[in-house]
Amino acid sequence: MSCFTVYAADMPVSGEVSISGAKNSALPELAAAVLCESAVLENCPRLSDIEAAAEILKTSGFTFKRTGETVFVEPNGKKSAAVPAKLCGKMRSSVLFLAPLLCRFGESAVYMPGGCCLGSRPVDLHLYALEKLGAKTQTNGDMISASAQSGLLGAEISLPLPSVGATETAIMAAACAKGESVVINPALEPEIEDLCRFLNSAGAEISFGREIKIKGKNGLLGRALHRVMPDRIEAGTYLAAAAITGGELFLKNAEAGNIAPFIGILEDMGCIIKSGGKNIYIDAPKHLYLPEYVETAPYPAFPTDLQPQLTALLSVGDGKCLVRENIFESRLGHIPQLKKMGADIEIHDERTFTVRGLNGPLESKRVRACDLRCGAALLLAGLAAENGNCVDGGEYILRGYEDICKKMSLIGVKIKYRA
C-alpha cells in the first residue's frame, strides 16, 4: 500500500518552486504524436500517467525515448491499431488515442478508460465528433472501435457541452481530414490551445478561439517540435500550500493568467500575490478569511481540479463558504477524509456543500486518497494538522505531481513516500 507521510510543519513553507510541464497538455500531445512523422516534446513531466501513455505508444508501433525533460516519439514500422485493455485501464486519457490511431491506420480500438473515479465521464461525445467527420464507430461491451478506410472528411462539429476530451478528439481527427472543419462550443482550456500549438508545429492549420477552425491536411502531419506549457493545477496546489501554512513562495515557470479565478479567491482570503512573466509570488497571512460562495465551471471560470485543494484551505480558515461543484458529480471524495481530520463540512447533495472554517489546525489522522486532486488536498491538510498525516493511495498523487517529495522538501515540508 503506497502512502505519503507529511510531518508537522515547524514553520510556514517558504522558498522557490519550479512548476513542471502540464500533465493535461502532455497527455493529449503524446496521443497526437501518432499523427506525426516524428515528435519532440520538451518540458514533458515524469508522471505515472506519462509512463502509461508511453506504454500505449510502444504497443501501437512507436518508439518512446526520454532525455531529461525531453521525449522523442517516432513510428518504428510496426502496426497495432488496438490498445490493450490493461493499458486503457491505467488512465482516463487513453481514449484520446482512438482518433490518432484511426487517422494513421484507418481503424482503431480502445477500451473504456480508467483513471480517477469522478463520476460519469462517458465517451459518447468523442464518438459523436468522429462520426461527424465520417468515421464509423461501435461499442461492444467495454471495447470502443472506429473505422474510416477511405479517410475522414471535414465537417461542422457542434458540441452540446464544452467537453475537454471531445474537443481534443475533434481537433486531432480534423487536422488529418480532407477539407475544413469547425468545432462549435468547444472547451477553451489553455491545455487545448497548447495542443493546437503542438499540432501546428507539425504542419496543421488550426485557429484556436470560441470556434476552433481546422484546415485538414488530408493525411498525416510532419515533424513536431513543441514545449509543454506549465501545469496550472500544480501551480495552484503550491500556492495553496503557502496559503494553508501562512507561508511565502516564489513559483517559477508558472502562468498566473491561467489560474486567475483561483488567485482572485486567495487574494480575497487575505493573500498577497504578485505575478510577472512566468513567475508568481505569494505571501500568505496567518489567518485566512473565507469567501461566501465558490463554484466550479469550464474555463475561464474556477477549475474543478483545484476545488479539493481549496476545500482544504477553507477548512482551516475563518468564516463559512458554500461550494458548488458543477463539473463532476462525484468530486466530493475528499470531504469524508477531511471530516475525519476534524473539518466542519456539511454535504447538501452530490454537488453542493458548506465549509465552516475551524480558524485553526486540523487533527492528525490516517486518510485515503480516492483520486489525484483528493490526494493533493489531503497532503495540504497534513500541512495544517498538528502532527501531520499519512495519506494512503499515494499512487494517485504520482499521476499528476512530478518530484513532489523533492519539491516539498525544498520549501521546508517534511514528507516521505513509501511504495
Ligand code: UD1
Given for the second form:
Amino acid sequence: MSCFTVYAADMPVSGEVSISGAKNSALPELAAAVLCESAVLENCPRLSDIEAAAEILKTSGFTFKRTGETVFVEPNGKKSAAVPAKLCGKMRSSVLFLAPLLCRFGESAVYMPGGCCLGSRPVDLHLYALEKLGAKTQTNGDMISASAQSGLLGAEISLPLPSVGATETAIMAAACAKGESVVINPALEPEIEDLCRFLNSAGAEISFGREIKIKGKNGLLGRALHRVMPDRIEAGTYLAAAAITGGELFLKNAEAGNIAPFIGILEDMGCIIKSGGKNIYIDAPKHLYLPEYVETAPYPAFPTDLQPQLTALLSVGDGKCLVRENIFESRLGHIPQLKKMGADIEIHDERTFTVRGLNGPLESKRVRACDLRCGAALLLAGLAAENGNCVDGGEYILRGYEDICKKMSLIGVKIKYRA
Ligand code: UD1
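Would you mind giving the form predicted together with this ligand, to go alongside the form predicted alone above?
First the chain shown before, then all remaining chains and molecules of the complex.
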C-alpha cells in the first residue's frame, strides 16, 4: 500500500505554488477527443487518472502522445468500441467514454466498477440523456452498452438533477447529433464550460448557460486545440494548506472566482485573501474561527470536492460548525481518520456532522485515505499535527494532485511518497 509521510509539521507554509490544469476538465476533454479528427490539449496535468484515460484511448483506436504539458490524440484507424473492464475499474469517469465512442462507432460499451466510498454513484442520467437523443442502451451486470447505428437526433434533455457527468455526456453526444438540442437544468461547473470551449474549438456549436444549447453537426468534429483551465480544487487545497498552518502563499494559475464560496469561508475564518488575474494570495492567521454552518451544493455553491479539506481545517479552528454534504450520499470517509488524529467530530447521519474545533494541533497518527479528497484532507491534517502523519492509500492522492511532493516541498513541507 503506497503511503505519504509528512514529517515534523505544525509549521506555517510559505512561498509560491503553480496550479496545474484541472483534472475534471482534462478527463472529459480526453473522452471528447474521440469525437475529433485530432485533439491537442495544452496544460494537461500528469495524474494517474489521466494515464487511465490515455490507456482507454489507446485501446479504443487512438494514439496518445505527450510532450511536456501538451498531449496529442488522433484516431489510428482501428475500431474498438468496448472499453475493457480492467481499464474502467481504474477510474469511475470511464463512463464519459460511452457517448463519444457511440458517436464515432455507432455502438459502445463500458463497465462500471462497484460502489465507492462516496456512495452508489449511479449512471442512469447518462443513459437517460443518450436515450433522449435516440440511442438504445442496455445494462447487463456491470456492463453498459449503447447503440445508435443510424446516428443520434437532437432533443430536449431535461435533467432531474444537475449531474456533472450526465451534462457532459449529453453535450458530447448532442454535439454530433442531427439537429438542435437543449440541456435543461444542466450542471454549471466551470469544467463543463471548459469542455464546451474544447468542443467548440473543434467546430461544435454549443452555447453554455442556464440552458445549454447545441446545434448538432450530424457527424464527427474537426481538429481541437484547447488549453485546460486551472484546477480549482487543487487551488483550494493549497489555500487550505496555508490556512491550516497559519501560513502565507501565492498561487499562480488559479482563478478565485471559481471557488468564491470556499474563499468566502476562509475569509470569515480570519484569512486575508487577495486575487487578481490568475493569481491568489493568502495570509492566514494563527487561529481560525469556525463558521456556524456549511453545506455543499452544485456550482456556484460550495463544492463537495473541498468538503473533506474544509473538515480538516474546521478540526483545528475555534468554535463549532455543522456541515451538510448534499451531493454524495456518503462522503464522510475522512471523518473516522480525522477522529483518529484527535479531531472532535460527531456524525449525525450519512450527510451531516458537527465539528468542534480543537483550537490547537491534531495528533500524529497513521491514517488511511479512502478516496482522493479524503487523502487530501488527511495530508492537510498532517500539516496541523506536531509530528506530521502517515497517509496510507497514497495512490488516491496521485489521482488528482500533480507533483504534490515537489509543490509541497517548495512551500516548506517535508513530505515523502513511497509507492
Ligand atoms: C464530478 C466530478 C467529481 C465531483 C462531482 C460533483 C469529474 C471527473 N468528477 O463527478 O470530482 O465530486 O462531479 O461535483 O468531473 N447521479 C445520479 N445519476 C447519474 C449521475 C449522477 O444519480 O447518472 C448523482 C450522483 O450519485 C451524485 C450526484 O448525482 O449523488 C452528483 O454526481 P455528478 O455530478 O454526476 O458527479 P460526477 O460527474 O460523477
